[in-house]
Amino acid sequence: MTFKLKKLTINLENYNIMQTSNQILKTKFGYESFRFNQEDIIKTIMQKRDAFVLMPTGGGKSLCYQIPALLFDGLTVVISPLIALMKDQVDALRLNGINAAYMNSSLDTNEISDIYEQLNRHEIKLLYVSPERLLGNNQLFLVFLRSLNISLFAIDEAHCISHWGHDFRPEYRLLSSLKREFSAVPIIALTATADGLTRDDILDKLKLKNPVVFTSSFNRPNIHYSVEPKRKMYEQILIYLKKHRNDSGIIYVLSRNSAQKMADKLKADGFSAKPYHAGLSGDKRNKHQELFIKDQVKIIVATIAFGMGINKSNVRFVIHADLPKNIESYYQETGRAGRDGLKSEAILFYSGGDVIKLKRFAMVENNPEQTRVMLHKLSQMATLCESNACRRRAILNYFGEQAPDSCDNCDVCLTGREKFDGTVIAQKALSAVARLENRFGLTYVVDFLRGSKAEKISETHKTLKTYGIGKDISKEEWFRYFKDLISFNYLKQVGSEYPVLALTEKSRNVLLGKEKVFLVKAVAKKEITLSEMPYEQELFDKLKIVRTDLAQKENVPAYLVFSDATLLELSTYLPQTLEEVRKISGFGDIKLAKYGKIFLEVVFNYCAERKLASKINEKIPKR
């Protein structure tokens, strides 16, 4: 009877907690919902208990620790490693009339001073600190953080403190000692990407107590992944701009070199572009990140250094013209787009000529076991990239998440990939590649099938049989051909810095006509679009327009106001009452006070001009 009545008063605390906790998604962040572990999280944070959270980019980690922190009596300590990070999640907090402070490196002594003052008058709930600033001077601000009420602690990036992470981050390690230091305090760590390696290393450096894990899903169904050969690829990125001049979006490319001269040309076809790399003076770089953030700048053209403080939600686009070094980083780089959850697209240009490249970056000096791994993950890399499976199955596969053979939102699974016998073109590019010796690269074999008469073209290989017997074939084909080919192991790439292509041991029997060979014929590429629901995409840009208005005036990004998932609910559901515009994600009680007569007026007139009425009840809430 006693246990009964134990596990009663337990429920009910839970069932307080969650109540209370729905109270603020919704009047402080105008939320209906969670999704994803957050409930859960939540609830375990309540209880005081340490816990590891794993949660795809743009799923709403924030929210796990800063709904505790409304909860809790003190202060919320928040590690963070980047000052744009700090900067963002602090704006979009006060925007939201939670008052938050952070404590780097831009601001001044009198700055520093007030935030001392706000933390001993108990008038700040979240404050936001580098692990430096945290740890370093001899402890001091840990001294300091003593004489506080301190209720949590909560780890962002915490794939930082794990060499095996992407992002590793020495300064990060010393955090073990805060579970020494503050026993009694729970600690929360957060990560986007982490594979099971950089896991295990994550709770194994930071010392957390019995620490509750929780794994969301990997998977970020709103994006469309999509990896096109390199050739002529300036031309193709501009032939895609071109369609999406109104998208911000983020080009990354391996140098500093590279990212300057994109920049510059893009800047010079009429492009709004700006680049970001570490031959930049510190002050330039972020002049040209809040220019992205602020919507002022469309395009970053950028090394990886870029964006790991970015919670920009309106990119439309990531571009890879280089290719990433594992698949850690290209899940975190491509999770930058459609943080809102509308649709957005992630293009990466691939040439095996990238892998050799990078294997020299992979090689870490007399440390042979994280080569071997740095060389094993860049291999699966180009693995997803040659593969002519699903892509985002690849993905989720690397993470150890089981995933249906068709996502219907990446290329392969888009393009409607049909296979048909395709041996006797299997059988004309085995040949050309055995007449050529083994010798040639893949535009030279291509050329060559196809008869051209450049001057590049060897004489003497123009007397060969196969000269020219792939002309009825256009050369994209050709080069889709090759690549499934290479695919499937009948081909090889081999060599250096310009790779050839050579037979393999399976392309003995295709040539002697005892295997065939089915290749995949690509037909009705689908468009992508925001929302596959109607919308009004006039009224949706009118609102972008105030939007941008307001956030000028507020000095913050424009998305910190809104996302353009709140803009593109009220194009689509269309309120006609305050009432009607509380039920549209995004708007809490402060931005509704704020913010709501002013939308609700746009909507209002584009709706009394064109007769439509309000479609609220047609809305599922949702996050």
Contents of the next structure:
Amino acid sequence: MTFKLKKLTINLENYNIMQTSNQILKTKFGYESFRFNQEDIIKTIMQKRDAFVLMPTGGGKSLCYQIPALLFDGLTVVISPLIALMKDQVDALRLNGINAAYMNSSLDTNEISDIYEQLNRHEIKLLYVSPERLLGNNQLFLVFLRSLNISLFAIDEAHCISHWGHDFRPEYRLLSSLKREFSAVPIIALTATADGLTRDDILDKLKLKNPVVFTSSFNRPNIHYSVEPKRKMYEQILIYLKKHRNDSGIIYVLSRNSAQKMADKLKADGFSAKPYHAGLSGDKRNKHQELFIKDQVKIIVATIAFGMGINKSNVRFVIHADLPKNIESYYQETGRAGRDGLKSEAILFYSGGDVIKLKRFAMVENNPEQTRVMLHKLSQMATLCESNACRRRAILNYFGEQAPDSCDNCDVCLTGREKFDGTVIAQKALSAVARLENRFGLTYVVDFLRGSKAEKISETHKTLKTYGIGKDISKEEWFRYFKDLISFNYLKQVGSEYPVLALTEKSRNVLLGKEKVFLVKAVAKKEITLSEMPYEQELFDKLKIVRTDLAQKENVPAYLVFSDATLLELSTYLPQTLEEVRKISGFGDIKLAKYGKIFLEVVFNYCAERKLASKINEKIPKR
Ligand code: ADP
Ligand code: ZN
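So that was the form predicted on its own. Now I'd like the form predicted in complex with adenosine-5'-diphosphate, please.
Every chain and every other molecule in the complex is listed next, the one we just looked at coming first.
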């Protein structure tokens, strides 16, 4: 009986906690319902248990400690690796009327003493600090913190503690003493790092007390993945950019030189683009990053050095102009798109030449073991690009996660594939390989088949009967057919550095007309739109301008005023009163009071001119 009673009390407590956290979610952040396991995570923290949260980028990790911070009496200390990230989070909280602050080397002494005073008066709910500020310098700061009531430590980007992770920061090592120093204060560690080795290492290093581990799927359903053959890459990029002039995006390249060149070219072609690479001064890099974050520059052409400090939620596309060196990097880099949950694109330009180039980088001198690992990872990346299987599934399987065969949101799954009798095509391909005596690579064979006039095709070859018999088929199509012929074993590739095409045992029957070959033809791809629901594009663009103006006045990035997701909801559901605006995701009490009228007026006038009515009743609670 007592046991039952006790359980009931605990449940009642839980119930109260969840009721108040739901209220905070709505009134402070303007969101309708919790996502993934946010609710369970918050419950765990409120029971003062340690938690380890693995959630993909854009999943909503911040709320998992921000809501407990508001529920607890004392102070929540958030450890974050970068000044830019701290500032971003604090600005976002302040816009929602929550008193948060950060302490780092960017502040002057006056600002710092001001924060100390506010902390002493218990006015600050969340304090963002770097690990060295928290635990370095003879732990002076720690001594001060002991005089306050600390309710929770949140360790953001927790993978920085592990040298297995993609972004090791030695200062994070200091955090291993946190649990010893504050054994009664719960710790929540959060990361979007997907690989198992790093996860285990984080738990080991942080010495959390019997933590509850929360894992979400690493799937990013709103990102559309596609791989295109890299040939006239710059032209292909231009075609894409011309269709997406209002969108922000990142183009990743391998070298400083190509970053600089591509940014210059894009500028000359009338695009708003800036480079970001290690060859630029720190000031210049910060400046370019800032312009990008504030939407004053639309495109950043970057080497991999770009991205970690980026919380920008409305990155609509990530283009890889060069091949990433492994699937982890590909996932991290493409993951910078679509944090706001709206549809976004990840486009990769693939060529076998890139694989050869990267192989050279993968060779670690005097370390055959590491070289082997790097080469293996590279070949997994290449396989992802070359295969005809769902890209999302390939990514998720790589991280040890199950996934359905088809995702309906990658180039492979969205390209209709029609099987047809391709025997004649196969015969042309195989006889070309035979005529060239199994001594030439894929590109040469395709150029030969298409009757290329290029000098690299030898004069003798130009006199052969097979030369030019495949003119009617485009280069892209030939590459695809060859890929299939290889995967069905009608042909093979021999040699690793400069592979050549060669016949197999299966080739003979095809050449003799004794075996039929079935190939698949690609049919037109579906257009990708921002949303499944119809929305007013013109209104959406207008609202973006209003948002930019407000953001400039407040001196914060536009996406912190409202995310693209909020503007999209406004242009979909067309609210006509402030009460209706309240139902739009992202309008908490403070933002409604501050910005509600301004946005309502724009929507209202737009609808009046076009005789459009509110559709707010069609809105299902947004997650
Ligand atoms: P992460 O840190 O996991 O990358 P964030 O905490 O920055 O993700 O959240 C990504 C975006 O999703 C933010 O704009 C955030 O406000 C929004 N968000 C988080 N939780 C919810 C929710 N329950 N409903 C609607 N939007 C949410
Ligand atoms: Zn797919």
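Residue numbers count along the first chain shown, from 1. Worth saying up front: this structure is predicted, and the values here are computed from it rather than measured. We call the rigid core whatever largest set of C-alpha positions still superposes within 1.5 Å between the two forms.
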{"property": "Threshold 2 Å Cα movement between the two forms for Ala429, core superposed", "result": "yes"}
{"property": "Yes/no, Tyr467 Cα shift of 2 Å or more between the two forms with rigid core fixed", "result": "yes"}
